[in-house]
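Only one chain is given next, in structure tokens, and it is the form predicted alone.
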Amino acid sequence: MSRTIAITGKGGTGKTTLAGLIVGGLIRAGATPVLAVDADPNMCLDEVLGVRATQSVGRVREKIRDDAAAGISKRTLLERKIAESLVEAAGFDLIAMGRPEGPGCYCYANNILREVLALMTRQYPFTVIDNEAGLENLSRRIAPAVDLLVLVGDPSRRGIATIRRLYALAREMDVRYGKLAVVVNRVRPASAFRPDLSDLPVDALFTLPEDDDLARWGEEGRSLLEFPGDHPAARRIDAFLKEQLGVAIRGAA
């Protein structure tokens, strides 16, 4: 069975750098190979996972859009170009969306686009998606369905409406989930912070403490798949991964 998890959050809130943190969590319990989406335009979810990605599906979608090769349908050309975009490393592959670079519309390239990342999602355990705030891939159903949603803040009161405002969003685009989670992002240690979001139905609400430890990774470049295992951080993703997917690290209890 595959299972989708699709994060969001402004820009800023460590939306990424929590991507790449479950992915590392997903590799570390052996749900492997996970497919990792980068979905945000500004595309740096290959950076924080020790990658790079050279092509996008936007920029592939474009140059097919008008230049189809002799004797090859725009589909078949779509779904090879997409697989040449595919990023393959240890544990995990990574496709980056990009955007479109051009006019005009895209309405049957998307159309085959959504078929194409369905029938790829379906080769991995889980799928992993860093979107962007909007939420736009989800709502057009180009990526697929979504077992566990996350939406990322910051502990502000703007940080909590902007939460509230992307849940809002959610459920005026009719994206479709199987669960909803908030994480409360770069809590100080001695904060006496607690997020009131009862009126959400959310099934998990956690907070992630400001951790220099991880600053310092990603003012470094380093990829967080190299980061600690039994980093206060990373167990906290572990612990989350098995409260809310079933999926645990191999020999713990």
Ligand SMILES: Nc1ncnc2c1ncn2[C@@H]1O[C@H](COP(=O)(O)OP(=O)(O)OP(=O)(O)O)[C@@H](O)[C@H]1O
Contents of the next structure:
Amino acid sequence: MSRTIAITGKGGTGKTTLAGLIVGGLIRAGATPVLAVDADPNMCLDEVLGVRATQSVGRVREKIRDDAAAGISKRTLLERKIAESLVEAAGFDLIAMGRPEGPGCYCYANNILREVLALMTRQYPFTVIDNEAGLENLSRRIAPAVDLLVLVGDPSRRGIATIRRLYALAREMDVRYGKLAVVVNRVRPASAFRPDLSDLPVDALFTLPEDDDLARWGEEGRSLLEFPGDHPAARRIDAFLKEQLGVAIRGAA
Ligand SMILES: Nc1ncnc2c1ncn2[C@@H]1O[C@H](COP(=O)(O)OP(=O)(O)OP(=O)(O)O)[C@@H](O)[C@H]1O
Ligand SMILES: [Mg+2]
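So that was the form predicted alone. Now I'd like the form predicted together with the named molecule, please.
Shown next: the complete complex, the earlier chain at its head.
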């Protein structure tokens, strides 16, 4: 069975960090290979995973147009281009959407990404999609099925208001998902912040503390796959994956 986790939410609240931590947690659990998808045109997931995505689906688009003019079937081209842009690494593969070249429309890159994901996700037990802020990508249904939708916000009234707005938007745009989790990130360790979202059908409300090591990893641009698995933040992610997806770390109680 292959399952897809899509992460979205407010800008700058830790979506990419969470995506990196989740990929790390899945690798720790041996749920590999993971397909990591950078669906944010402002590509960052590669750095967080310690690899370099030089080709992106957005760039590939231009080439597909040229080659299609030469009469090669679109499916063959797509498969060839996926092979060109896929970054293969230990425990995961990464594919990035990037941004379309020139003044083109992002819908086209999204369309390509949708086709790419339809072809690819079933080959992986888990797909983790890091989205840009908002619900643009998801509303365009880039993923064939989202099993776990994660909305990330910050611990503030405005952050929680944004979560509510995103939820309303997801309903309005008929975004389909299996489970819904809200992650409130960067909660100060001394704070008792726990928003009341009981009026929303949220399957999990999860908090991740503000953490000096995570901040430092970000400052230094280090791969979160090097983040220690026994670090409290990594342990929180393991608990999250176990609760929400039934993924357990081997050997852990
Ligand atoms: N729990 C945390 N504790 C400390 N720092 C964190 C934590 N989570 C994320 N950060 C830091 O916050 C910054 C923003 O995180 P990140 O890039 O993951 O956010 P984002 O939501 O993906 O942003 P964008 O909307 O631009 O895509 C990074 O420098 C990251 O290292
Ligand atoms: Mg990001």
